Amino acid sequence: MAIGLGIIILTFVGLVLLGVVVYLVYIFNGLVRLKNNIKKSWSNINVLLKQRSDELPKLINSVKGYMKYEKNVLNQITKARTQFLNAKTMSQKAEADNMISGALKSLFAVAENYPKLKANENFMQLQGRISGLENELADRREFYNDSVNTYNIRIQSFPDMFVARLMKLQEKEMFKVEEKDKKDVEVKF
Amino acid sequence: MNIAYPIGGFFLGVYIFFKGLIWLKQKRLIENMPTSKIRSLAMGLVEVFGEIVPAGKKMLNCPFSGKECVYYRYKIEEYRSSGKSGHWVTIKKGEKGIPFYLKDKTGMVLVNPSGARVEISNPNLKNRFDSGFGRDPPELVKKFLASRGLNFENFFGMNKKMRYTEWFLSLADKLYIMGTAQDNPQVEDATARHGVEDVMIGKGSHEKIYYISDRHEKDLLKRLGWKVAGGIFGGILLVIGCLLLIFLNFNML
């Protein structure tokens, strides 16, 4: 075979091989980044959960004088907060988060029945702050689920699945919101 | 056949091939990154989409049209002819940007465009002027050229064939940004009362990518997909084709 043809074939094979190797490296690095993105987005949720948890005692203090007959609602919040503070795993924290969100919805709905409380500046500020945190939490849960979704699709798609298998990556669970927490709070007058 | 062409083509092919690999990396990074809502931005590499809102009263003016903007890029080219053919040569180019806010449905965040790779594809965000025989450039262009020590006339006082192009980003333009959310140097840490006013998107020290585009993410990915395919496969084809020509030239096949 002529030397020129040999060099051409070698160059072609070399470039294709280089392309494949670089692609595999990108897949590996991409999967590592995706895995870390999920961890990071969970940490970012956790920061807000902690901030919200720190605001709850202040909220309870500001409302308990007005809402003597709503002990049940206040107890729910305290109980959910304790559960959050004792939670060790991600799923336990997620469960406690759902409980707190549900209890807060009830509290803010019931607060509508107390005009004096609604006129309290401190309560209004806390409500605004907690509602703001709730909105940010909703965004970050959505972001977390987007990250998990992208990761799950990647590790099941061709050709990423081969690299994912070598890395022993497994499907991750999304952040679930309980069906009862999606419903509007019923307020009894 | 002039052997310089296939040799040049060979190196161009290698360059295009590696460029294709770099575009592939960018494409995967964009695909893997979910879009954040501005209200809940977290520090680090983020992807956001929103519209431009001014950060202060002061705006920039485009160099050739004078339009108000937050970012502009310009290029001045001169036509150089050699024999029957000719080509455009860039004699001056540059860019300038000022910080602006990016706003989505949930909030606003400060963006410092310094150090970003800015892609502007919308033809409405581009102006082109020219000058030539019997045709002077617009007054603003003349002023700009004078301020940079450039001349649109040749040695004999006749107009040179030149063109002046500007691209700009203005208020309410929609942008896709992938950059690093970091502390806003103008605001003290943890003093934000509303949303993310203590955060700024800019070029990160760890993350090399800082990309601003007026395209939607889908369009961007589609375009990158074509560039990746063209770069990698086109590069290989060009390399092989040029090698064939080189070896044919030296009777080595």
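Superpose the two forms; the largest set of C-alphas matching within 1.5 Å is the rigid core. Every value quoted in this text rests on a predicted model; they were computed, and no experiment measured them. Residue numbers count along the first chain shown, from 1. What changes on going to the form predicted alone:
- Relative to the superposed core, L166 shifts its CA atom by less than 2 Å between these two forms.
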Contents of the next structure:
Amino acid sequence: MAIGLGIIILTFVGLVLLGVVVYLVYIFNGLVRLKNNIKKSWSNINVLLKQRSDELPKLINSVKGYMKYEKNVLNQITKARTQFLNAKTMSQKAEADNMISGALKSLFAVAENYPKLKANENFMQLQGRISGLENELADRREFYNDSVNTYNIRIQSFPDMFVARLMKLQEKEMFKVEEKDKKDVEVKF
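Starting from the form predicted in complex with the partner chain above, please write out the structure of the form predicted alone.
Shown below: the chain alone.
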């Protein structure tokens, strides 16, 4: 009878240990998935930033002839694009992205002063394309921040935090917009 009871206890302990191991593997895989979702969402942002950067020279060329006196705006866009192309880290790319967004707002606001430019088909197509990319970027930034938020919550929650510490996972920073980029662009007619 003692042998039968010992087997039952050993089986029970084995099943509990197996359950704990399966649960820890489940947590581990979930954290890996979240970490990779952050990388994927940043890569998706990068793809759109690259597309926008590739479109900017076309936009600048179509605008140059009309905006001879608005060199400052064109210089801002060119400088921001160069900064993006030279950016190595995620925060540098985010900063360059914010600069480009601000410069584009200024460009489209200044373009209001040039009726012939506004009527130019190339400019209208490029403006539509850039605006579309800006909307897609906003959606991807939101998805990135959602992924980071979910990840940060998981690595701080019990019992996931123990597995996260073993994996040496650190809190990630969300995509932020600088204060200067939140201001409205002044439109003068």
